[in-house]
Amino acid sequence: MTDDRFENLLRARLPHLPADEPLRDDADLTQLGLDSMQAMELLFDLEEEAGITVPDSAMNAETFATPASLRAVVDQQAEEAA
């Protein structure tokens, strides 16, 4: 997955991200609006655009702490899968 179709997948489910603020990797997803429900829908919306499926022990607020936190667990999963 794409650097940018990552960020646009992740910037839709933040609504306290203004869109001409930057996205910066250690953002904290819960000050920009992402809760439980909608970090639910992004991980189906990241499990479907990259072909993967996130194990149950990356469910966890560590994984949706911060962009880096969240696209490492996706790069891990993409990897393994390839």
Contents of the next structure:
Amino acid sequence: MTDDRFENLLRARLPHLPADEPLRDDADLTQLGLDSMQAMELLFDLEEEAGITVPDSAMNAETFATPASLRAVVDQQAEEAA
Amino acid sequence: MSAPAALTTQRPPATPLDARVGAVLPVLREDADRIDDAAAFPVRGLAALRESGLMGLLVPQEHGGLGGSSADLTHVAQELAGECLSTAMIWAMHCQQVAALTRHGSPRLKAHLLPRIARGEVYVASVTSEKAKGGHLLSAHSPLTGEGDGTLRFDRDAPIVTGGAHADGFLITLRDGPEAAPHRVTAVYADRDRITVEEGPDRWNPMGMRGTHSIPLRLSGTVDETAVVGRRGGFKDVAVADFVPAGHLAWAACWLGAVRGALRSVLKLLRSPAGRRQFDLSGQQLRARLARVRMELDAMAALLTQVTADSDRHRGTAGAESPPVQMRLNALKVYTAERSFACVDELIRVVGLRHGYMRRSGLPLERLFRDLRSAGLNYADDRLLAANGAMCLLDREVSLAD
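Can you switch from the form predicted alone and show the form predicted in complex with its partner chain instead?
The next block holds the full complex; its first chain is the one shown before.
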């Protein structure tokens, strides 16, 4: 998944992030409005885009803490799937 | 980060009991389709259960068993049924016999039999149905006859015995004597190799639950007074205190576990990359259907937990026979029978023809649909509802059990 595609999917679930503001890798996703329902929808978006299934054990606060932590989980699953 | 943290699925740590179950599950998973195809008894599954120690789950520790509780019974039944409902039911019915033997067997019978059950050497089948009376548990036609020297003789036809070709022992209900009324039912235990067991023709070819291989048997022989389970003519007390509650709890747990397994398989498909190409997980209708199944699972599980507590609390007391407690026990059986079948039907709707209706689609839905069709017929819901309806009419205050 390209960085742009990842960021676009992420941005769509972050209501408190203005469109003209850059998304930092270490941004606090909760502060930007990612609640548990939105996190679930985001996960489904990413799974569909990347053709992966994130294991239940990875569905925790650490995974959804920052763009970097989420990207790491997605990349790891994509690597395992490939 | 409290909000996304709510996604985390907390699992309790694995227990020694889970390790025993874990050793059996792969065998059940491997054989489930094969025994369904062949309508054959799960020989390998039973061997794994014997090896695991789970045949002695309800045998007290002083007799070498695991000393498991009713909650352990329903936990293990669910796990087994998540892989193979037929094998789970065979195990559950064995546990139902063990519950009766453990609590109502004579000291000599228990000392002789329970350690062998705990070691996995004895699989106990029940012989409670009879041609003349059908499945009614609390009446019997075929009588015990005395020999005058304290031995008890019987010669009984059993039209359908689950596991009858494989059981090592039988819990048999009989009329207490040639002159006794049909409701004077006595239960006796007999080892297979101590009596004459004639197997009738194998015509077993049902729609579902095909692994619960059942055949007609004719059992004849003698036992002594120590083989009597409960009082002479008093099987009703055994039934009310243990046999019926253990049966209802174990069956309900099996059905609930089967639906949990079904939902697990559906979710695995839906979340897989292949599933994502076929199903739109954002669809409101799909989500509502999944939510309904999950809601039914929670309702069944809550009722099961409540009736398990009722059964532990009232065992051996007059409270067990109180109408509100009896109605809830019967309701557990009827409710889980109805809803488990409805849940599988709903899951078939979710995944459609290819994954839901086709045999060997990779999902167990087609098999479970046939299996669970029998849930309401087995110990018939109609009869339980008629009994509950009568008790309901008598309780004009509508006092729900505590």
